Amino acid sequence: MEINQVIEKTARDAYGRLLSYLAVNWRDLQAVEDAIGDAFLAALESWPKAGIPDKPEAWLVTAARRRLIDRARRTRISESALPTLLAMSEDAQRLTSSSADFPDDFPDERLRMMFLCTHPTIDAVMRTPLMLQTVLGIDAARIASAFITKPSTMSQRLTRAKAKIRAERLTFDMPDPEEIPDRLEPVLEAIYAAYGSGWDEAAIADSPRRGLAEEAIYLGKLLLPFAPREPEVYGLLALMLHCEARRTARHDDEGNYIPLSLQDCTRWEQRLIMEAERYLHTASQAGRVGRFQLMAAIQSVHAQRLRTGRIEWAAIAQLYEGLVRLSPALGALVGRSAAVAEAYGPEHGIVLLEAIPSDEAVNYQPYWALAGHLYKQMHREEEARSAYSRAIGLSTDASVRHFLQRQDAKI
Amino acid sequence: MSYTLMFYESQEDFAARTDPARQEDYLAGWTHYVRALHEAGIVVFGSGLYAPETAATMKRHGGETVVQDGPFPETKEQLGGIMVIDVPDIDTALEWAARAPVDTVEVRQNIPALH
């Protein structure tokens, strides 16, 4: 491997283990960021030359800590934070020296950055943005057009959310055990957001941030370790890993949308479905159902078409009902609706979706959907006509615009 | 806050306008994006443009006056039309051009009017 490839395999790699352990140290994220691209930047000059160190990371810590005391020393405003970075270069320097590997000797604290990015002096729609940054190293220009935001404001965002970090003191300390629970619902929500928040498929495909998948995964299960007996990190595992098993089934091989009661189930990964179902078994071991829980179910039931050839939709409606329930969303409500006239007749459905406050639903385009595939059934073509028609123009995928735009013309 | 979406379409989308077979879809885009827009309750003022061969362009040159037939400047996406709309930020702007059937929009905010 080139030097260059190593490097950026272990900036992938360790990026956020680095970050979250000199952050929880130096408690100004800027800085540390600043710092640990300096010690990349050193080591694309310094590890041609001398080699690979035995443990780069480690190296990377050091070169990183180096930093922050200069400029500490420099800027003199982060003295009372010198003890602190002198115990960490003992520290470092015994990791160097030690023959133990990094993974087993490096304590990770991405759990705590984590909480961090979650507190709730944060804004909110700021805890996913700046999740992905701290965590994962995923520049702000990648995150700004995940969430079709213009990069420079998105970069202005992330920098206030770090200043009020600092400013503020926020507290990297663990939550004790018995507030985990309540401190990681903002967590779990915020890899959820990353993931999509679809209610489903046809929101998946519409989706711009369908691309950042693979990361809320990776932030789903990086949580797991951490919180073992908390089925709703299960819960939200299984519901990422079902939906994303469907991936390659989503479109024909033309390109074409394919909503999920037409795929071909052949051409769902199984291997994702088992971990899916097998992380949604281990949830509910522990008798504590969540939303994500059942949302999980819910993909759960038409994963199983695979098997019995038919959707369970009277299940599934049962599913939603709880789901409204426990938090009446306004996605939670659409599929509702979309399972009661699957399951009971779209008569049902449409009472359910036109019992929807207009004013939310106005630029949401999975209610327009749902509408005109209803109305289509009833019959009702004008009303069927005009929501397939704000449907469409409330798309941002092309596929799924020419999906609706067929429906549309089948009236 | 009011914001200009400009959309920008490529040759074959511009082609798409004339094209029988491809004429029906490509106007069934605009207009159900269109009526999205007036029924969020947020449109200004909107206007196709007409293709860009149809232009004229008026440039100087150190003081001399030159028109010129075709488009400024000469790219391969042109400017399709534009869309004034009334909404509180620029993220929710954005959120709309992603919603357009064409592939390039730009988004600026408009210069409010002085009294």
Contents of the next structure:
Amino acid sequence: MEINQVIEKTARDAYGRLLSYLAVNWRDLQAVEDAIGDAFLAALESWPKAGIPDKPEAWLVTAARRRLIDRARRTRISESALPTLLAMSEDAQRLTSSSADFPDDFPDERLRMMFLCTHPTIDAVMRTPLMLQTVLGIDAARIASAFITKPSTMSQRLTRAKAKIRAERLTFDMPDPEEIPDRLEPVLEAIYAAYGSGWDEAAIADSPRRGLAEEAIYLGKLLLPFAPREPEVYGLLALMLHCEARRTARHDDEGNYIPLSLQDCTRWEQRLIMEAERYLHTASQAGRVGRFQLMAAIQSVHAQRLRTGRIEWAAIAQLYEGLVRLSPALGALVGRSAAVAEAYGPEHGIVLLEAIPSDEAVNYQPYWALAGHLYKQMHREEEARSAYSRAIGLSTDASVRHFLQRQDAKI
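Based on the form predicted together with the partner chain presented above, generate the structure block for the form predicted on its own.
So it's only the chain below, everything else dropped.
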């Protein structure tokens, strides 16, 4: 592997861990981000001459920390952090020269960073976006797309949120156990959004986000000891693992996209399905139903096809009804329309779909893909072509786009 590729891979895999590890002892996120950027530039200059270090992440931590120390000595505005950084620098020298691996030696501080982003003084609508950028390394444009806002607006809001952390010197400690339930929801949202981003691009070999799905599952499991009685943590893990079990079945051997209902379920990974079911069962014992539990239950019904050979669409429609009542998000509304159409006919599904406000669905690809499918079933050819055209234009996955084009050509 070329040096530039090693650096790029390290940036993808370790950026959030590097930032979180440094930031818990240095509250100026902008300074930490700048120092990490300088460390990567130093690697581009140094590694071609000196060779790739045995532990690239440890090398980068050391380089970034030196820049922070130099900055503190120059500006003298962070003297309280300087002794800690100097001690950490000595630790880094020891770790860099030892035989231990980075993940074990450098504590994964990302949960502390994520809970910092849920601090009550931070604008509630910015908590999840802030986590996605600082902890998971997702760029502002991608976050803006997920939250249906302009990239420039999202960048400004993120900058203001980070400035608030610096100005108010917010603590990076984990909340007390009794505080965690009230601050948990945006953390779960960020983990789920990261999983979705990784899931969407898992098949794209050079995507900087293809490893996010595995990272999201890891973070979900990392969260369990801090919230062992919160059923939504188990529900989210069950949801992600059910989806992950079907990763290889999403495409055939030629790379063609296969929708869930048409997948060869023998290609699903049963070990992950069983793990998901255990988490879902644990969640059910709490007696408190939440959004992620209902989403996981929907995927659990799909997983039963491996055993029964059929999809129980009426059960799925009923679960979607509960999900919509609890959390009427756009994805849930579209999912309910699809399930009702499968269980009771396209005429019933299209009524629910068309009831969704058009301004909400205008740029939502699943809405238009489903509309094209239902209109085609109802022999409303002109509307089907128009909907498919819109869905094709909104598709970022080439395999999904080609699948929709084939469906459009069959009208």
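Residue numbers count along the first chain shown, from 1. Note that the rigid core is defined as the largest set of C-alphas that superpose within 1.5 Å between two forms. A quick note: this is a predicted structure, and the numbers were derived from the prediction, not measured.
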Verify the C-alpha shift of Gly255 between the two forms: is it 2 Å or more after superposing the core?
no
Does the C-alpha of Arg127 move 2 Å or more between the two forms once the rigid core is lined up?
yes
Does Gln365 move appreciably between the two forms, meaning a CA displacement of 2 Å or more on the superposed rigid core?
no
